[in-house]
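As structure tokens, one chain now follows by itself in the form predicted on its own.
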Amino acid sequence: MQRRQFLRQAGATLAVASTAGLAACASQPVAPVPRSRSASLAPIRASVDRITGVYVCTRPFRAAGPRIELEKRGNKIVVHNYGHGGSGWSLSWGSGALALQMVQGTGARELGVIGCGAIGLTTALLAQRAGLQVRIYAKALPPDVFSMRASGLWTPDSRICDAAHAPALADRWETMTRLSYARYQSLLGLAGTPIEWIDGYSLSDAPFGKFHGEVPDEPEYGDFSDRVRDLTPRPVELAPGEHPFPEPYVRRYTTLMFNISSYANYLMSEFLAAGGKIQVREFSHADELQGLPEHTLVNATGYGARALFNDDSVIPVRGQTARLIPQPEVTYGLRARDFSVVPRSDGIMVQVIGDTGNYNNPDITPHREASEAAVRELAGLVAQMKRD
């Protein structure tokens, strides 16, 4: 299908299970007011102590990206929609408008969505707004979802495919790129501050290439960027006197940021408000799914569907953050070799960047030294910031 046609008919799927519109806003840029200024930047207090967890999630890569795709399995119909890699959260709105067309394709009016995190409550709040009735099932909930363990930043190619299957991801990619984007502009403002625009800071002792920040023993990732210029602001380069900062080579950027905790939180009593039902319950194997009521299903159970499902394309790619005491004066994020920052609601957000191992790594196991020395390192940024 021609990416034209299939942006339309996604853009009205969605159109029609949220707002009148959306799809037609999806490509319309908005520039948001800075919410800081490089030469008065509050200071981070990074300290190992004010740590409060360290959290690690298995982000769920495959290399042809995510599969979103219709199967019949028994006397169900499933709708896969996982497989996502780091741009669950970033995608999760457009990748649920083009699985509810799939869903509406089969004349359901009744869905059962496997799994409760980023993809499985967007996926389900859709359908609810196209007038099905939808119940979750998952053995989890928010906040003890892998989804809630993610950096927060708008990120929709973060390790969505290797670079030898962008080609034929692209036009679906930026489909899902635009509808999430013009949903998120729409949840701009609301009470616990969902989503928000930040301005953020990469920093490096040399001059910035393309691919800044590769890992060494991954692959290399698509890269979509230039196919949606037109919805952030492009980096801005800062001259050594226009920001407070050690390093040589600073560039501003400005992005979304998810403050997660009330975003999950929204969406959960949105859901719940529309009449929503959520069962908590455990699925070992494929074939128990036969036992639900609903006759179609989506199934988004993320890096879960390696073992639910047998599908060994999906690859844990380890990641693990470090929560500090929030600050609401920090209002920024920054990217260095090592780190990166989130100044999350909820916590301001220290990941650790850059480390290999990572790739085909199963293992959930927190290495709280490794969140700590990014702290320090972190620590030892602030106390060499300019103050006014």
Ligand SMILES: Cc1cc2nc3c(=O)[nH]c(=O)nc-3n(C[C@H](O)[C@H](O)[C@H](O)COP(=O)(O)OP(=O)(O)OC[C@H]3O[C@@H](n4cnc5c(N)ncnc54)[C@H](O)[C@@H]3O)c2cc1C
Given for the second form:
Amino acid sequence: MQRRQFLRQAGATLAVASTAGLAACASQPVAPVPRSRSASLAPIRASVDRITGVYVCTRPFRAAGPRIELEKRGNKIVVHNYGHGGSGWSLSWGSGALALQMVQGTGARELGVIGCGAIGLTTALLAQRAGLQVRIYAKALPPDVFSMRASGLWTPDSRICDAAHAPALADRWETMTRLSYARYQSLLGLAGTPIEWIDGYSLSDAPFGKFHGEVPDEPEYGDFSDRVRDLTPRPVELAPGEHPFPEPYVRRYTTLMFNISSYANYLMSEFLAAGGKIQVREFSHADELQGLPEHTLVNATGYGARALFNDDSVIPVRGQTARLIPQPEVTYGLRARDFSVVPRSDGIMVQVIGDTGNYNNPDITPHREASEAAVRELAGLVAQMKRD
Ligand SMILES: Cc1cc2nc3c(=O)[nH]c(=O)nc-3n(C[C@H](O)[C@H](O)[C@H](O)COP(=O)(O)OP(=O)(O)OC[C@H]3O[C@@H](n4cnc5c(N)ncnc54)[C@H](O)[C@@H]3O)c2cc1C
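Form predicted together with this ligand, following the form predicted on its own:
To see the whole picture, the full complex is given below, headed by that same chain.
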């Protein structure tokens, strides 16, 4: 609302300025209209007493990329759909579409989906829309699944494979990315704003190079950004007078954001409204799947696939976020060296980034002191932001 107000005000200011400019232009040179530095950037109230929760989850990383593959197991057909690293929300629709193609190849009319995170829910919805009857089986449902702990940005190639496997994954990745992107455009403008476009600012004390947030004790990851350059606007470098930040190098980016609480609620509601069934159930061994009534199953258990299917190729990459009390007036994201900020409607997410010790680390105990340090650093930045 405040953002709209600002845009209206900005529009009015520009209109006034240009009328004045027209009147003046016959007699004198027109001075450039000064660009507001910070009018749209409401200050984030960053203080540790506004932290409402600290959350940890393990990205289900596979060096070769997600496993989307059909396997015959006993009397069942299992279509695997897991291992999406730091890109599960972003790739979910495209990955689900590939899994669904395999399901449809079996001629199944009834489908069991194991897992109710980003991947399970979207695959289940796609299957319903293709006319299948779907039942989800999961040991936990939103909000108690790892997917709910993600930061919520369009990051389709975040920790999605390692550099060595990138060439083999590239075409499939691009297909998934483009399918997902198209689907997300159809989810804009819905009640509760599950999906929206936001602007954000990358801040740096050195010129931007080809740095992608590498972490010293993690592998070199696949980088596919060049393949989908046409999908999102290019980042814009801002001159010092065009932004309120103390850092000398600032880039504005524009990206999709997932308001995960509202988005997961949308996915669950759509699934149930279309007659979907959900059974809360934990499987301790893959053989237990043989007893399910559906002949065809999708395995969307994320990191859980490592234990359930004995798949050691799924590596946990730990990540931690803190959530601050929501501020609807804060509509921009930030990316600094040690933290990033995502201005979601269910809370301002402050993610610790660039830290070591996360690769192959299954420990989901929150380290509150690390999140408090990130929030304090953010507070320091806010205090230095120039105000008009
Ligand atoms: C800090 C952090 C930030 C992230 N930010 C982003 C982001 O901004 N954008 C993005 O696209 N991605 C992001 N990700 C990655 C994203 O969160 C994951 O890729 C995604 O959540 C994986 O979804 P999933 O459905 O495969 O797994 P999950 O959400 O873990 O769901 C698995 C489901 O399977 C069920 N299950 C598991 N084992 C069993 C079992 N044995 N029996 C029965 N049920 C079982 C679970 O209960 C759950 O329902 C982030 C990850 C982290 C850690």
